[in-house]
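Encoded as C-alpha cells, the following chain is the form predicted alone, with no partner shown.
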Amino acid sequence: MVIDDLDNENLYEIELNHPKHRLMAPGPTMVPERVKMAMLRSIRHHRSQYFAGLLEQVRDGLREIFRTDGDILIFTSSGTGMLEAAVQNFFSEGDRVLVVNTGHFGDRWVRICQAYGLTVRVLEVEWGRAVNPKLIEQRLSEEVGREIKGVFVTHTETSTGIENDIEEIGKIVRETDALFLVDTVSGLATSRYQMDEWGVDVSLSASQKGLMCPPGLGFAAVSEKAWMANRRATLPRFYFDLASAKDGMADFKTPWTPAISIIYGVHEAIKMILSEGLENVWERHNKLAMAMRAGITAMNLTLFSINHAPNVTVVNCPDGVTSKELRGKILERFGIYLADGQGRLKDRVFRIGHMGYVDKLDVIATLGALEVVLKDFGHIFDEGAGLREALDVIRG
C-alpha cells in the first residue's frame, strides 16, 4: 500500500477513486488534457529529424516565455539537478558567492553551494519577506576587494509564498562582475519574468509548475556572461556539462537520451501559453492569487507571507488544527490536495497552489471546501464570505 503523506493509509484510495482529484499544490500541477493527449503520441527517436524540429520548436518557445536571446538547454532532471547543474559549470572551488535566503529554497542553494566547496556568504531574510534589493547592495560593496563571482536569488519562494523583485537586483548586481543566478522553477510562466532585460545571467526552471507538465525536465537559460564564467570554471561536471549540452543544440540534439514524453508536452503546454499570451497568463495568475487571498481572509485566516507571489498562497493555521488535519479532511472529502509548510513551517502552514492550470472554479472549489472543514474544526468566521470576497475580485 502506498501511504500519502498525511500518513493515512486509506487516503491512497481517496485519491484514488474520488470522482475528480485537484491538484491545488505549489508543484507539480494539474495537467491540461491537451498536454496529456501528446504525451501520448508514438516514441520517436531522439536523434530523428522528427525530433530535432520538435527540440527546435521547443527552445524557440522557451526563449520566448523566458524572454530571453541567450541559449536554452533542456535536461531530463528536476529543478533542483538544474540548480546544482548551475553550480557546477560557472564555478570553481573556493569561489565566493552570496546566496539570498527567503525559505526553503534559499537554504537549498546555501548547501549546493556547501557542497561543491564554495565559499557562501548568505544574505539570511525573515521567511514570509522578500528581500530588500539595496541589502544585497550593501552586502556586495562590504565584499569590495574580496570579489563575488555569483549572487543567487529565488524567484518565487513557494515555501513561504514570497516574490522576490528580481528586476532591481538585476539593476544592482549588473554593476558588478558577478553572475546573477535565478531559481525560477515556479516562478516561469506564473509571474513576470524577463531575463535579458532584467540582467539575468542564468535561469533556471522545471516542467512542473507553470509549464503544465509533468516534473521530469529541467531547463537553464544562459547569458555570454556566464558562458565566459563557464570557460573559467574548474568544477568537475558529467552529465551536467553544459557547454556540451550548448554543442549538441547546435543541430538540436540533447547530449544524453531526454524524456521524449515530457518533451511532446511541454511542446504542447508552450502552443497553450503563448496562445493566450504570456502577458495575459501574467494577469491570470495575479487576478487567481488576489481572489484566493480575499477568500482567505475573510474566513478569519492569516496569511503568512508579507510580499506576496501570485502562483502560491501560504496560511497560517487557524488555533487547534495541524496542517495534516486540515488538509487530510479536505482531501478526504473533496479530493482536493493542499501541501504542507516546509522546514520550519511544517504544520504551522497549509499552502494553496494556483498556477500553471489551475483556473478560478479550481479557486472557488479550493475555498468552498476550506469554508465546510473550517466549520467542521469550529473555526468562527462568516459563513459564506469567503466566497463572496473571491467572487468579487473575480468578476472586477
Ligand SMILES: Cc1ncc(COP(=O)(O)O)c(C=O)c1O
The other form holds:
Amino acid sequence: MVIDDLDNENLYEIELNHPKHRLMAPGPTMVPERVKMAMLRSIRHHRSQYFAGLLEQVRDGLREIFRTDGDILIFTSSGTGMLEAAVQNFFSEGDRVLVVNTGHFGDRWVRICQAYGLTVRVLEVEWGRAVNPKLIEQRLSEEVGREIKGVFVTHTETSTGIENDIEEIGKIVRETDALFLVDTVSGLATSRYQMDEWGVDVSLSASQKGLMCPPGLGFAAVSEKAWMANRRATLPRFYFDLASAKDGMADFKTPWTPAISIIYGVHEAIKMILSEGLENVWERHNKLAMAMRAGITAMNLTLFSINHAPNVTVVNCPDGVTSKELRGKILERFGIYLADGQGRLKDRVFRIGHMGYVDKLDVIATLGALEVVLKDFGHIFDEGAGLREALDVIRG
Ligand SMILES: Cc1ncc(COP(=O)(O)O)c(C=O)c1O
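After the form predicted alone, can we look at the form predicted in complex with this ligand?
Full complex below, order starting with the chain above.
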C-alpha cells in the first residue's frame, strides 16, 4: 500500500502505530519537551506587566539570534505573512526592485512583489545553485539611473537545499541606496546569519524551523535605513503595519492579540539556543548536514543541490521510485516523515529536514530507515555504507 500523505485516515493510523513520530521535514520541525511544557503555562493577558517582561526577553533573545541591534517585531503569522509585510511596509506602487530567484521561495518573493504592483526585475538562478553575487552587482550596475529600491534574497532556499552568500551580497547592496531584504525563515538559528554586520536591512523569519516551536509566529528585524524607506512608502497596510508595531514594542506590546502560548515557547527555545551557544547551534547543523550528505551519497543516491544549506538535504529520487512511494514507506515502517519536492520538483526529489531540535541519532535513524526501504525498492547500493560514512563524520 502506498501511503498518500494527504490521506488523513492513513496518517492517523500510522501515528497510532508509531507513537514516536520523527518529523524530519524542513519545517515545521520537532518541538523539544521543554518548549512544549513552557507552552502549557496559563494564558496571561497580553497587556499585563508579566507579558511585557516576557516580550522584552524574547526581543532581546531574538536580537542575539538575528545578530542585530535593530527593531524586532513579532506577529501572529506564518513566514509568508512576514514576507508580505516586508513588501507592504517599505515600498510604493511601481517601485523597481530586484528579486533573486533561487527556487520556490524566491518565486514567492516575485509573486508578492508583483501582487503589490512593484516593477519586478528577476535574476533567475538555476534551481540547485546559489546565486553568484557578481551577477547581482552586474544587474544593479545595468540599472543605473533607474533606481532599484530593494534587493530580495532567500538565505537558505528550503526547496532546493542551497544557501546564498548573504554576507557577499550585503557588501554589494550596501554600496547602493537599495534596501537589502532577506528571507531567513529556514536559515535563522540553523546557519550563520549576522544581520547588522552583513548589512541586511530587513530580515524575516518564523517560529517553526530553527526556533523549534510550532508554526504561528512571524518575526521581522528592521534596520534604520529601512525605517527611512518606511516613512516614504505608500503601499496600503493594516494588520502588518510595522511602524505601529514598533511603537507598541516601546512598551513591549504587540499590536494585536498574539499567539501567547507560542511566545512562551519561543521564550524557552531562545534559552535553549543561547545556552547551547549560537555558534555551536550553527556548527551542530553543519556537522549533521555533512553526515547526512555523506550517508546519502554512499547509498548511491544523488543530491539535487550544488551549494548546500546546512538545514535540509534534497535528494533526487532513485530510478523507478517516486518521492511519494519512498516517503510513504518510511512513514509506514519507521514513523519518520520526510518532505516532498516543491513546485516543479514535486515527486522528483525528497527533502530531509535537519533543522532545529535534531541530533545525531535523528540523522542515523533516518539513514538507517532509508537503507531498509531502498533495499525493499530494489535500489542497488553497498548495504551499510550510508551509516558507516555518516558515523565517520559524526565521530570525526
Ligand atoms: C525559505 C522559506 N521562506 C518562506 C517560507 C514560508 O513560510 P510559511 O510556510 O511559514 O509561510 C518557508 C517555509 O517553508 C521557507 O522555508
